[in-house]
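A single chain, nothing else alongside it, follows as structure tokens in the form predicted alone.
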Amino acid sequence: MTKFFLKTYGCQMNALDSEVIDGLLRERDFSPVSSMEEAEVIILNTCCVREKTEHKVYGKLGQIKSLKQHKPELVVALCGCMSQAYGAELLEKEYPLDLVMGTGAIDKLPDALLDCLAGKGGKVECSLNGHLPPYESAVRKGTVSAFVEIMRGCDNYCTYCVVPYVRGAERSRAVGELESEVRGLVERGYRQVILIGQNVNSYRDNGTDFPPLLRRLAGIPGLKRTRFTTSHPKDLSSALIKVMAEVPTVCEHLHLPLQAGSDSVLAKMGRGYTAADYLRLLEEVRQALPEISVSTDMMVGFPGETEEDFQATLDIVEQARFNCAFTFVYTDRPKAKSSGFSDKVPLPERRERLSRLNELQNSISDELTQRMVGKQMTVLVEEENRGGDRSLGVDPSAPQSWRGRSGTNYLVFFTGETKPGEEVAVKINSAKTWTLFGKMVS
């Protein structure tokens, strides 16, 4: 068996793609190993949505270059979004690469690797042919929760975003195929599915859009929880909010990217909504689901963003009171329209704004999380916690220490007698900014 090492960067879609790659390789007599040093084949499944992630990939390629100098027969493949964005130019540089495979070529990877092992390397396959991966081959990493990709690609073309160029146009999977996959996962013991897509609200299949699909999948017997991400504010409908409020197995958590609080910046981004639109939508969600937690994405330093624009972002954060936010400094991305904008914000200023935004959001997150102390919540048990921390209220020597998530997506560490896949009641004794600690109760 040919030994392979697979490293994944980026989002949930990439994580699922790697599960598919893992399965396809095992079907062809490849065997996974846990370190690059053991491997005959190294595969990096990459992301280029953020510049920081790209830098991590280049750093890893530097390590591999040193390894390959001592092991010249080693085959190195770069897959995913970086491959799709840069293509053949990656082979033209001094990277230790034998193969570059884009996001539309997952099913071709095993044959291409076998060619490389036979001395026929240097291949580039980056056509966006619209094919979806063979999901049935996926080797799932967890035992309780599984990703289910319901659609792929994006038609929004936000001016800062590379996704439409590296994932292609939107295409949705058939309702029946998705229902069969979820039923199969439940039969294998999975108790939660996370429906994923660049914009799940855009799902369409022969007249069925996302709300009825969500209702149908969430009602499958044996499935305890259904989550989904990511939602675009301009497409979040009242019908979807109604499903979330009515179907008990749909979790009370919504990830709804804001990106900026300034209307002029949102317009330049091509987001399709105003700050007031976003706040009205958030109010509708919270009226229907008073206990819901809301997370978001925010970017600072978009070209042309003034101090007044940034203050508008701080103002909307104060009003929205997100439970959690993923925050980023703007960076130029390949092929994205904003890369050509001239009015760039200096990097030190972008970083200073990010620090101020994080300080505000962390204070809000901490306040909301501390309110959970003393309360009881239902937690889906994911796995045994083998890295407990006494300072956080979990004794690492405790024989039954677990980690799981609440329906509102809080990460919860707790003690008690249970097993993965169970839903248990936990009383919260202490809290960090986005993490809770407690003890299981009867």
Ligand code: SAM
Contents of the next structure:
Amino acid sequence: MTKFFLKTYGCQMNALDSEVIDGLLRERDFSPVSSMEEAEVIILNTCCVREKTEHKVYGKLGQIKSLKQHKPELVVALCGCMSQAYGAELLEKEYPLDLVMGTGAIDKLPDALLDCLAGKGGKVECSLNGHLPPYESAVRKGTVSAFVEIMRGCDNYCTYCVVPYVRGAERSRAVGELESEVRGLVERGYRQVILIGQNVNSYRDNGTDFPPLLRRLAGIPGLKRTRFTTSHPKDLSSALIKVMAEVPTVCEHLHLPLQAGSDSVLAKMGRGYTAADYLRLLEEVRQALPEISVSTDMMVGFPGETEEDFQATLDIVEQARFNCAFTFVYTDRPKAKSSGFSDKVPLPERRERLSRLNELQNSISDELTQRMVGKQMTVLVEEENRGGDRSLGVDPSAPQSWRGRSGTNYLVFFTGETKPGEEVAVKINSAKTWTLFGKMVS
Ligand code: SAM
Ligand code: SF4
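Could you drop in the structure for the form predicted in complex with ligand SAM? We only have the form predicted alone so far.
Next comes the full complex, and the chain you just saw is listed first.
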């Protein structure tokens, strides 16, 4: 058994790719370890959507370099989006790398590692070949909820984004294949699936688009909940809103990235909607699903963003009242068109805008979360809250402490007698940012 350590950066798509890598390696007599020091093979499954994540990977490579000085036989592989973006270039630098495997080379990783371990040298495998990973090999991290990738890649080419260059063109998986994957997961005890893709609303297989796919998958017997992410606002249809409102197992949560509130910035980003379009869409969603929670992504300091443009982002945040937001400072990305735009906003200014945006959004999130106190909600139990977490206000000594999620995607810690995979009613007693605390009611 060859011991491997696998570290994942970035989004849910990468988390699923790592579950596949994990499974493929176990099939070939590799066994996972939890520290780099114990490992004979280290694999970093990387992300390069933002500069900050990339810096974390370079930091990790620095640590690995010192490890490798004492253990020269250690084999190190870089996988995922950074490999795809930089390819062979990475081997020419001072990084302690033996293998650079792109996003389409997951299935080739075990052989490449075995060759390397047998002293046959390093390798670069980064052609964007459109391959889909062998999903059936995935070793799932959770026992209640599983990711199901319905489409891969992106054709939108938002001007700031590296994804189309590192994940390739959009390809959708066949409806039948997805149906049997979800049925298989339910048979193995999974109660929730999270359908993932860069833009799930672009899904299309032989005339079936996302709303009917969602209806079919969410209707599979035994499946208690279906979530999906990410929805591009320009493609979110009334048909999808209808399915969300009609099918009770589809969760009342929507992740709808806004990015910015200024129409001129949105146009320069190539997003294909205006602030007014976005607000109209939100209104339609909330009319159909009054209890829905909405999360978003926003970016500040896009090239040319003026203080007035930024104010438009603050204004729309006030109006939209998102339950939660993932906020970022804009950074140039390899191949992304905006990297060549003039009028870059100085970094201190971008950071200052980010903190103003966070201050506003946090106050809205806090207010909306506090409104949950006193309510009763249905929670899907995910796992025992082992040891508790004092920083979240959970008493580690509390008996029968559990962790789960509401349909609206709030993280809920609660006490009571239950087990993972059950849906239970919880009365919320207190709340903090995106987390709720409560007690099970019979
Ligand atoms: N497909 C999703 C969509 O259309 O909104 C987004 C996927 S992207 C991988 C996740 C988020 O990263 C984006 O919504 C955006 O806010 C952020 N992001 C992407 N490129 C960025 C960049 N160059 N600088 C800062 N944030 C960026
Ligand atoms: Fe990137 Fe835009 Fe595609 Fe999302 S839709 S992955 S932001 S190019």
